[in-house]
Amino acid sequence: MNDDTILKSELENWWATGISDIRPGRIRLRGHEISELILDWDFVSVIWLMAMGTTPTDSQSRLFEAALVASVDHGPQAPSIAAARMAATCGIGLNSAMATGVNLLGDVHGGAGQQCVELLYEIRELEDSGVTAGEAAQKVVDAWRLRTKYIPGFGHRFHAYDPRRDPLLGLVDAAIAEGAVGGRYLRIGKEIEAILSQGRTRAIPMNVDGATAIIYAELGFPAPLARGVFALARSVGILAHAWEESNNGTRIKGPMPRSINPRYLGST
């Protein structure tokens, strides 16, 4: 093997991908040609193929489309959309602005879905070892109280009871009556709903990411892949209101109006 056929295995290989195959009047992705998926397939099931590999069942497209549909925004009180409307009053383009707010998706704002599934997940597997169901669940619930007060995935510092929360776990419900998914977490997530509301005279219900990260791990999500699609998802709210925004007139808009100062916390 020469030095040249050397370089070009190296250069072949540099971003090898098991994704997309781009050449000259042809694209393919995972295996499927663009017109295929142009002319029959959704954009939800092709958001499934390009980040799972597999083509999804109608059962667990519908699935995946109701988290995403769920997740699209919460208005202006979430710190994304805020911080994209601010952006978009600074003269940055749009792709700048919705960055922006898509920047802001950490793990204390954005996380919580991917940190449920991994709850989830880590529940699964001490089941798996032989602990019982409810005693799993418990032990784990435990241990991550004694590292966080907030459980990901249930509570909410907006809503008593969150209103997503029925409409998926009625979906997932269906989707196990036709044996598209399992049902495992959904019984996990319920237990732990359950531990977390003993002996108080609030319950303690499953939000929106403790109901999508039911979801997630039914269909087979890795943990991380929940949060990326959760990103996704709330671009489309980032997106609508850094378009809103920009099309409002104001110039630099801050965090509160311009009649109000801050309050200041020195001494003089």
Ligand SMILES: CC(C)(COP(=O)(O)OP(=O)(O)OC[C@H]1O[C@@H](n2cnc3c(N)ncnc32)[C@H](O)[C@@H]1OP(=O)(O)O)[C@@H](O)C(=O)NCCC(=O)NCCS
Given for the second form:
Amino acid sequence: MNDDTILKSELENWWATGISDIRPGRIRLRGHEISELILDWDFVSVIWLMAMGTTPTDSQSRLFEAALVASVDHGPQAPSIAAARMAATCGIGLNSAMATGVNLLGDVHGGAGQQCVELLYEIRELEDSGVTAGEAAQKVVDAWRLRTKYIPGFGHRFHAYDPRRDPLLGLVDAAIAEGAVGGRYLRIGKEIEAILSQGRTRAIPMNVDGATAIIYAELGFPAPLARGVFALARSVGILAHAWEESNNGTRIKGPMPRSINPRYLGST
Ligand SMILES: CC(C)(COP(=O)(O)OP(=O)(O)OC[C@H]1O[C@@H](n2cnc3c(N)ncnc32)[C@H](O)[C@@H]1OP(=O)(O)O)[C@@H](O)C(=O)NCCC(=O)NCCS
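Now show me the form predicted in complex with the named molecule; what you just gave was the form predicted on its own.
Shown next: the complete complex, the earlier chain at its head.
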């Protein structure tokens, strides 16, 4: 090989990708012509194809869609939405307002699905090593509790009982009955929920991140993708709120009305 060939090969490998094959007049994604995707695929299945690299079955796609729909919005009470609305009044474009909201999704708000999937996988691995069901969940939850008071995917600041939990888990039950998913992570999720509520007068039920984490684990998603797809779903609500706020005409809307000042705690 001469130097030119080596350089060309190095350049071709620089952004080598298994996702898209783009050439003049041609767009293929994960081996599918873009015309096929446009004409025959739905958006949710295309998200799966792009992120997971495989074609979902109808049942998988339905379950994935439900997790996405459940996550689209939680109103201006959610920091991701409030921040995007505030950003929209600052003279930036919708894309920047959306990025502001998405950037707030982290371990505590909106991003806990990732750790919850990790938790579910950790318990399953312990079971696979021979520890009995139930005991494995207790051991792993105890170990997590040494690191954090808050187990990801459970509890909610607003809802004593997250209204997204039951419909999502109902769909997992239906998918189990169809043979589309195994149901092991649903069982584990419910075990964690029972452990967290033991001895408490007020239960700590699963929240949307927990219920969707069960879905993502049942569907075989790697844990970090749970956060990625949550960000995709929440972007829908963020977009709608940023757009609504940008149409309100208010310029530079701060976090609270101008008539109220934050309490000053310094020396007088
Ligand atoms: C969502 C969250 C921030 C709400 O917290 P909060 O409203 O401040 O709840 P509090 O801190 O007042 O908790 C009330 C009690 O429930 C307990 N609790 C709440 N969430 C818990 C959790 N996920 N795991 C274990 N205990 C929890 C607290 O320890 C506290 O117990 P105490 O009264 O014995 O001290 C919290 O539940 C949490 O961090 N959950 C994990 C992260 C997560 O899933 N985020 C996504 C939210 S949709």
